[in-house]
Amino acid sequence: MSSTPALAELYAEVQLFYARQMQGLDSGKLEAYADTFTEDAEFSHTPGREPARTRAGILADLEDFHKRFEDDPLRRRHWFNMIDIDPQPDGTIISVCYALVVKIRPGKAPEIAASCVVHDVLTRAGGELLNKSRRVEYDPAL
């Protein structure tokens, strides 16, 4: 695909959704973070365990997952990279990109926690961008 400005202006607005979206995420606003999923969402995000249905259904299979982060002091990042949009005709847009997840723990060196692939499709809804449905892949350990 060519580059546009129309296509750079998207990029620039997946990189802008994508950098609150995941900042909102570490800083454990999870419902903030559930908020940029539509109604009838789906997010795979952990090997294991299933996808993650409806808004309210990643909102709580968030706050299920990061209990077993509340007596911790772990700080987790994700680093969103090489993201690849492809708009679509129907108006959604196909983004997948690499996805660091590093851990940060008082008085240690951050550590890299996984190496992922995401898959997004995102949507609008009241001229917002949105996600439709995630599936994060992990690379396997080397």
Contents of the next structure:
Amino acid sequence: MSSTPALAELYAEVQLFYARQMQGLDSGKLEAYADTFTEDAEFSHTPGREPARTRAGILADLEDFHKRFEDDPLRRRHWFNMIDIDPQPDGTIISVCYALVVKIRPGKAPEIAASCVVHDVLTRAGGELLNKSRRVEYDPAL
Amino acid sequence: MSSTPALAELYAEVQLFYARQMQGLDSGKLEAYADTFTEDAEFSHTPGREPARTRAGILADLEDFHKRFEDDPLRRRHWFNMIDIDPQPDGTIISVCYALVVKIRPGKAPEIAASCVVHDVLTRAGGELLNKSRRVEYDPAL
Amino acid sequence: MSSTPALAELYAEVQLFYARQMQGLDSGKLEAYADTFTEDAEFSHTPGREPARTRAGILADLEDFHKRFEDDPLRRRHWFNMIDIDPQPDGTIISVCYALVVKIRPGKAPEIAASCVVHDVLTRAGGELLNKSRRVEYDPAL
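Now the other one: the form predicted together with another copy of the chain, given that the block above is the form predicted alone.
Complete assembly follows, chain above in first position.
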């Protein structure tokens, strides 16, 4: 496996990318989150909701979606783990990982609000990873 | 720590191995899961149940064990994390990690069904990691 | 990103450090846990409680804090994930990660007792990572 050192390096890079991306989202930095997508990205995060397209479209969609949390003293934490990456010949990286959405409200125990599988296509621009697409699949999908 | 680069590389490789192994199991690919063990492996996954031995024995045991899920619209997600690895002089790798079994049923919030400590001995065959043994210890073990 | 190989290596090293550190704490090895801090470290783990200072002070504080678990057949598991690291010019590493405290009691399903953000400053001594400081922030912090 001559590709192992490069794959190990990429693996850590993807983990770090997810940590920063989702810590930012959980801090309510919607614009910074939108900036982790390519200009022409597609983002499908909720079943039955039309995917958002382009970075501007993703930001608009997020701002609309997050209105539901405005009067809710809710902290959300997105946990990504069990990441499987598969580098493609064209330089993109297919990444499939598990996600838990943990919700915390004052005076209550944290609850796992959702279990998901995240299907990403990542790409590199200026040395940095970006999401070319993201599709979030909710359990149960049986 | 001259061993750090190699250890870091191995660490990512183990994480990727676990991600693929458990995503496969959670997708119901029992044969693919059995193939992540060596031919002579031993797998002890449930307290009070005799360990399964050999790859064929592990597959048979899994098929028997999974019958209980047949009429149950249940999605299971295995989360491995907090992985401690310890490469041995004989080339095997002792790996001890935490595991959560998340169960999801239609119309219900995900629940943490179990918290475990997974004790693995990993080995390399043809460049790929395989489980030489796996022992799953359920909390509480106090 | 010429720094990527070193960053990837450091990332794996931090993950391994956390795995060993918290597996040790969850096994009740308070002295070993205190030894993962520098002699002059500061550790703030509970809101409204004065931070513990120096390694000896951290150990004394932990022994006091853990008295509450003495008559409680409780197993705690600390999950650290979504780790963001930021190496500093002075050689220290700022690390911010998510943490879940999972509590398990006999005959009950595991429960998520707390969701936290851990703010660490790590440093290197004799090749090994140590906590120069740790501040645990509990959700919700809104």
